[in-house]
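Given as structure tokens, the chain that follows is alone and in the form predicted alone.
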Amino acid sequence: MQLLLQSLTLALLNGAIYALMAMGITFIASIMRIINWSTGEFYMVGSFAHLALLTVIFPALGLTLPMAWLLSALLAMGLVFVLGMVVQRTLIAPMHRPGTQAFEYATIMTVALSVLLQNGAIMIAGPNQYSVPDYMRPILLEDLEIVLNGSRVASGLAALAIILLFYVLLYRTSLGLAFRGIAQNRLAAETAGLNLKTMDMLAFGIGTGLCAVAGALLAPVFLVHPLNGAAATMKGFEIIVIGGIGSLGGAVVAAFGLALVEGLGATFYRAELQQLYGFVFLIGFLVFRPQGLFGHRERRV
């Protein structure tokens, strides 16, 4: 029973961070009608930014803040948010030029961006793996006889807080109302006076920022290296397919479901097959509910 409770707790905390990744992919897809194939590389950039801030920049400045890990994760998200806006305005926005095949252009550009960021990281940091030291002590729940990784607990709680703030942005602000209007009908939103160029730039920045903070929060759990975004990208796309493409709520539910399947499988069967459990979970949905949890069947005439 103690092992089950420990596995469930850690799986739920991981699910919150997985949800950030999936929400970043889904948000960009909903607003811009494209798939960002460089998602994992923004996750990677976020993890490297977190590592650099926490282990190099903060110590060099003499900063010994009790919550330095959280500050560095938020700064990593902010830096990638700005990077995402610059990338969208310079590289992605030209897809709307007359005569351009928008979806094909965005696909080619984001794949090329993925290769560029990967090789740029290798040039700067080398093909090495780095470890972010645990910044929290283990948490002992004496009554339940459970020991939890303190860094993972802190990261999971921070991820839950960011998810909550993101939903407040979407459903309690005028900016969120504008985003939801664009997601429903881009032409109608533009007719109503919204500047789609600016909104696309903000959406891409927010989506990549969510992916980056997921990379930062998972940095103490997984190693930081130039190719660590590949696995994160696969998990993100697994989640959005299971939840239903375009559904933010579905992405959150599917993220927790995937984390539970992986966590329970690794605990009670074989840990080395953890990645396989997610694919089996995905295949089951593709067979029995291909539109995902909250997706809808497409009607063709």
The other form holds:
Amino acid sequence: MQLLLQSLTLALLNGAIYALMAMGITFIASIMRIINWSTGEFYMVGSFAHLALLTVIFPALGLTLPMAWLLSALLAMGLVFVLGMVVQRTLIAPMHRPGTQAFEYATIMTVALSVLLQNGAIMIAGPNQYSVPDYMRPILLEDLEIVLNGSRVASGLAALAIILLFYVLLYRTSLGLAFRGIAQNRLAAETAGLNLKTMDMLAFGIGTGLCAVAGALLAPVFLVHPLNGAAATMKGFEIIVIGGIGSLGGAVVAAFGLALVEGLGATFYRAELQQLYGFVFLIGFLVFRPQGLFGHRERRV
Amino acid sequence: MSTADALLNVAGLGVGYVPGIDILRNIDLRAERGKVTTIIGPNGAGKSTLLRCIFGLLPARRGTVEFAGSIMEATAPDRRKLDGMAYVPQHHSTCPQLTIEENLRLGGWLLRRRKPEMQARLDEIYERFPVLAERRRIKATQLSGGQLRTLAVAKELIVQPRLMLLDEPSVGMSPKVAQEVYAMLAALPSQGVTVLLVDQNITDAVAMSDSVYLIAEGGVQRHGTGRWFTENISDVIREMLQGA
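Which structure goes with the form predicted in complex with its partner chain, now that we have seen the form predicted alone?
Every chain and every other molecule in the complex is listed next, the one we just looked at coming first.
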């Protein structure tokens, strides 16, 4: 019973962080109609920015805050938000002309960008693994007789809060209404007077910022190294296929589903096969429900 | 009609999609303030392309688009919207999964920081189009064809544009619903909106127009008043069919 409770709790916390990643991918895909293959690398850049802030910059500035890890993760998200917008405007936007052949090249550009960012990180930080200090001490729940990893609890709760804020942005603000409009019909948004170039740039910044904060929050659990984005990319794409491409709600549900399958499989069968459970889950969806949980069978026209 | 009366003045316009091939070669056209101007022509004449270019969705290869006395330079639809131009495309001009009210608020993007004004305009729209008021909380995908068209027009009217570009407003509609849409459009000039209409439904469109242009083969083939076109409709249709 304790084992079940422990794995369910961890699945909830992991699911929240997976959801951030997947929302980042699916948000960019809905707005810009391109898949960002450099998602994992923005996750990696987020984790490095977090590492630098937390272990070098804050101590150098003499900052000793009670929740420095949270401030650092949010700053990492902000930095990558700006980096994402610069990258979108300079490298992707020139090719991102829907309805033209060049549009396909925008996706290829994100593949090239992933190689560039990986190798850039290796050049700067070397092929080493780094760790950040734990966010919290382990939490002992005496009544239930379970122990939870404090860093996971802290990062999972922070991720849940960011997801909530993102939903508030999307469903309670005029900017969110504009994004939802663009996701459904770019022309209708353009005739409303929206500048789609600016909105695409913002969307790319927000999407990559979400991935970056996931990388930052997970830093004490999965370590920080130049290739840590690869697994994150894989996870993110598993989730958006299961949830249905373009569906933010689907991404959140699928993220928790995947975390649950992985957690239960690792606890009750074999821990070393944890990555495999997710793929079996994915293949099951591709066979029985290829459009995903909340996707549509038809492609958008 | 002097040039000063023209809200929109298009001169020598050339537009195309593929390098070396012009869809429109040399278009001269004016839309007078507070009037309905209609463009007719055979399929493929470039009528929709002309509207797209006027709204800034396509760059002009040659010529000028002058709106309210200023030459429109860059292809930036958001700038033209800000200047008072609105465009209702033939298809896909609303967001199906947004509610009616959300669609209208999206159309009122320029008013997003002026909340009381946005609410006042929404109230005006609901008063003018009760069919939308009754359904404000339902998604656009649940509307009928005529209601969707009304929503598409209302979505642009909410910012009180000076010029409304409309592409085939009655396409795919039953004659009864089309009549309702034309009645709504015919009322726009009295509300201070100049209308530039592209239509295949020649008889109805010409009947409500002050000025009509027949375009074919990349240029204006004939220009006259709505009354002249109505009186000579058979000849015009024959001319269009021969040109098609």
